[in-house]
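The data below hold one chain only, encoded as structure tokens and taken in the form predicted alone.
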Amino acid sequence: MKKIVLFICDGMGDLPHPSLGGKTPLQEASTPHMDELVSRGQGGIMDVIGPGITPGSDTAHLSLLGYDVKAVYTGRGPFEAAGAGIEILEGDVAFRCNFSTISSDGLVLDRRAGRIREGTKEMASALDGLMLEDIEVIFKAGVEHRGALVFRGPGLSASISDVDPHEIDKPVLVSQATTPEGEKTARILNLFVRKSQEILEEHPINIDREARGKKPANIILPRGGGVVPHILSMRERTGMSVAGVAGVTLVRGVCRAAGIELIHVPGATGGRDTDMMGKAEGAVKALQNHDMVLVNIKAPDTAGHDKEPLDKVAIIECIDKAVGRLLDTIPEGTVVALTADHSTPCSVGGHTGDPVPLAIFAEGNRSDMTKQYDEISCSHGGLGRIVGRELMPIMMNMAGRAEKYGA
């Protein structure tokens, strides 16, 4: 049986952009190694959740791993918390959070506090351990502006609305219960948001940031509340031992929930400065004692959110070099799949439901006429247009790991 590498470039799918002469960043970038991969294998296009459905990174990764998202997904918060190293207990409610910037009159000025990179751990410690009524607050910093929040105590429910307006120049929302069971949790969440503003506005790190002309991280905006998911591990579902190479907190949380062993790679930051070559080398090393390795690179998504097509082109070209390193060093016969978890078009600045390109190469399997790896070229490939949940069975079949269905 062959081994498998699933290389996921976060948010790499895109749309034609005027500044690139009507090309996508993938079409504009020089990607000889990605092109080699698809030329030796097959191309395709993939609706990660379903046609026209806009995926989150958590639901997207679950789908790419073969899970039925509608059956197992309980909210983004628990994955963020798990990725931050918080053990989620039954009855806890977890949230994904941003360190954000709010004006004196209550408008959100920057949902990412200028993409803050330093001081978040110190500020998180000022919030961690608070008691709000009879509820314990557990708060940990994630990568850059991200954080994870857990409420622990009696009578909690995830049946509440978000406080994050998801837009700038909008006021922070007041969480509301969506069922009677959520009334206490909504009240506690609103208390936490107000308390975070009180504490962070006076925190020395924010005072220093303002003195240096930087945006203060003066409020926490939680969203995506959920309870701990109960899902079968990848070993239970597929019989494979699976490793994960990822820096971003959310993806690490998905890996933990799926029973995927996280591999530490020095310099794997989860940001634009991540060591892509190190991730490729870490994946090859992990293949020595694992059947499958998932590799996530976050940087294209960041450029898409920031509406920077030229930066996205440069990032893709760096990823291409890492793909080349992978192809040069993986064990012979390894199945390699290259794709994205969703599209983050630079013209939009957020996730969309546009399908993503897919390439799979496996020695001895079929190839097609696809010669370039991009959204348009891959759409003519032999894999056709598939749904994300179908990728895992396809890879397992190419690896000789698929079980017979029926007599």
Contents of the next structure:
2 protein chains.
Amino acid sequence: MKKIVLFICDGMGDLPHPSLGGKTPLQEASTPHMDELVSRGQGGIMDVIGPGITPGSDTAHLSLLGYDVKAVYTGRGPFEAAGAGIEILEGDVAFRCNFSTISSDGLVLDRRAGRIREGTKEMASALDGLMLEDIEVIFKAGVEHRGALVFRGPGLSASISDVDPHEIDKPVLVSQATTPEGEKTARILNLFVRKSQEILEEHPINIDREARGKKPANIILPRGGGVVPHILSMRERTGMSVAGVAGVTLVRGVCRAAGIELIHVPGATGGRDTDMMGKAEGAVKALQNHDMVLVNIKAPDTAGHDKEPLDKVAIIECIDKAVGRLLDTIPEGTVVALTADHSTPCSVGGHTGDPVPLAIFAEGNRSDMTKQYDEISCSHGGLGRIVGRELMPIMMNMAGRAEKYGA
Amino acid sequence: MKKIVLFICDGMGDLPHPSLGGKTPLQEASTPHMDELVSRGQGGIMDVIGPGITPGSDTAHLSLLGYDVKAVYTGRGPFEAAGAGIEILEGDVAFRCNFSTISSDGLVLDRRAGRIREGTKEMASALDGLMLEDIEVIFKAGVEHRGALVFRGPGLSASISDVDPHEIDKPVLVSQATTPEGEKTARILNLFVRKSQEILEEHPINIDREARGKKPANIILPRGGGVVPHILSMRERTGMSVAGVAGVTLVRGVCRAAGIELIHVPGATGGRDTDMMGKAEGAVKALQNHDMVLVNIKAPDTAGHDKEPLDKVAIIECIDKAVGRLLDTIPEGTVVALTADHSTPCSVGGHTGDPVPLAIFAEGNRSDMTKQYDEISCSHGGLGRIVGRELMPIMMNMAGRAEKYGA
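Form predicted in complex with another copy of the chain, following the form predicted alone:
Following is the full complex, with the preceding chain placed first.
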């Protein structure tokens, strides 16, 4: 049985851009190693969730890992919480949160508390461990103004409305049950928000911030609550031990929820300065004691959101070198898939449902007539047009890990 | 309405092979008639069950015939029994069996009774027709040491464990119910195994074998029990009368279960010496009074299992001549599909989930740019990448037999 590398360049898929003479960043970039990969293997395109559906990073990664997104995705909350390092359990209700600023008359002044960067850990620990009725509160700070909240206990449901008004100068909303099952959870959520205000308003960090003329992070605004679904681990589903190299909290959360062991790679921050070469090297190293490794590189997505096509070209050329290092150092026969979790076109500045390019290579496997790795060349490739959930079985077959159905 | 020929070359899909200079057997072989077929028609690739799933011959043929495998496949037993000539009925429980040799102290000495070739029919008739409680036993000998067993009567289930230890020098296992529904069937199965031993130990054929120093076939070891599912016949499902030309027991069983009339073709043995030309001629003849004919040619699969790429090339060139004969003699307008039920790569020596090449031709239908019939050329073809279950509706449409959905 062979090993598998799934190399995901976040948001790398794109559209033609005027400032690139009508080419996509992948078409414009010089990518000798990606082209070698697809030339020795096969090309195709992939609708990560389904044709025309715009994936989120969470749903996209679940799909690429072979999960039935419709069955396991209940919202971003559970994966955000797992990414923040909370061990989520089936039945928990999890939320994304912001540290926010509220006025004395109850209006939201800043949903990000002046983009607070310091002290959130201390404030989080003042909320973590609260008991509200018979419900345990687990709260962890994330990057900048972000946090993750988990309720654990009997009778919880995600059938509730949001408290975050999603706009400034509006009052905090009172969560309502959207079905009778949600009544307890709505009550606990409203209680938590009130409690967060009581505790944070008197917190020394906020007193200090106000003294320095900064906005206090004096309330927590949770949103996007979801019940933690029953998710079989990758080992249970595929029999493989899987490692993950990823900097982004949400992608790390998907990995954690799927039982993927997160590998620390020096310099892998998830930012544009990510040490891509280090990620490739970390992946090869992780293959020594894992059957499969997933690598996520965030930078192309950021360039897409920022509408910077030239930047995206430069990032892709940098990733190309990492792909070269990967091809030079993987064990013989390893199945390598190079793709994206979604398109983030620089002309759009956000995710779109355009299919992503896909290349799969494994020594001894079929090689088609695709010679270049980009959205257009791959669309004529021999892998055809597949959906994201089909990628894992296809790779497992090439790795000699497929099970026979029938006799 | 036009007629349909589905020409299935068992296990013909393959991977690049070093001894063929990195080509697949289909790429290496000279196949002027297959190339003509795809040049005049269209090429594509097909995941017979689904992407990356390794098909068995039974599940593959069900899928190619348009059945929902997940709904109709309960195990190999029912199709093996149907292939052995037992008329299976919905609710029967059917098993594959071996004539085996057991020692006086109850250890399995040879699961194939010295690969017994003679006398199994006589021994089978001593078991066929037994009544165990209110359950009727139907037992037929197959090729060599093989047999098929059917239980018929009220309260049967396949929720039972196997009795075949699948290893020598081990005792025969006692079947256990895996759910309460299985209790009666487990009891009947254990009774049958004991009874087979009582009857076969004293059978003249075995007394004679022992006298000649041969291993007696003194016990029947059933395995792979499955409840016969509700399967609509091809006529019920498609309105067509379908004929089948196939030598392999399991494929013949799928045909029987689907209500396909098996046509005897002289020399069609299912072995490598099969008269392929005779099968093509038999298919054309069967079209005279059937709407569709399915042809299975076993030989390429055998070459794949035996890891003989040069042999597979020679077999493919032989099949190519049969395809030529077919094209020369079919009624004008006949829809011809040429494909495989799965890949059996010579580099692997077993089935894999790699997609199979597909060519469809019908006079007056579309013709794409595919010029050669092999795994790679077809992967760039105009039929794209389809799943096996889609083939029947595509062929029926080309034959003018599709029903309108909507107004």
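In this text, all values refer to a predicted model and were calculated from it rather than measured experimentally. Numbering follows the first chain given and starts at 1. In this text, rigid core is short for the largest set of C-alphas that superpose within 1.5 Å between two forms.
Interdomain rotation between the two forms (smaller rigid part versus larger, whole °): Rigid-body rotation of the smaller part between the two forms: 27 degrees.
Shift in Å of the S159 Cα between the two forms [rigid core superposition]: So the C-alpha of this residue moves 3.5 Å.
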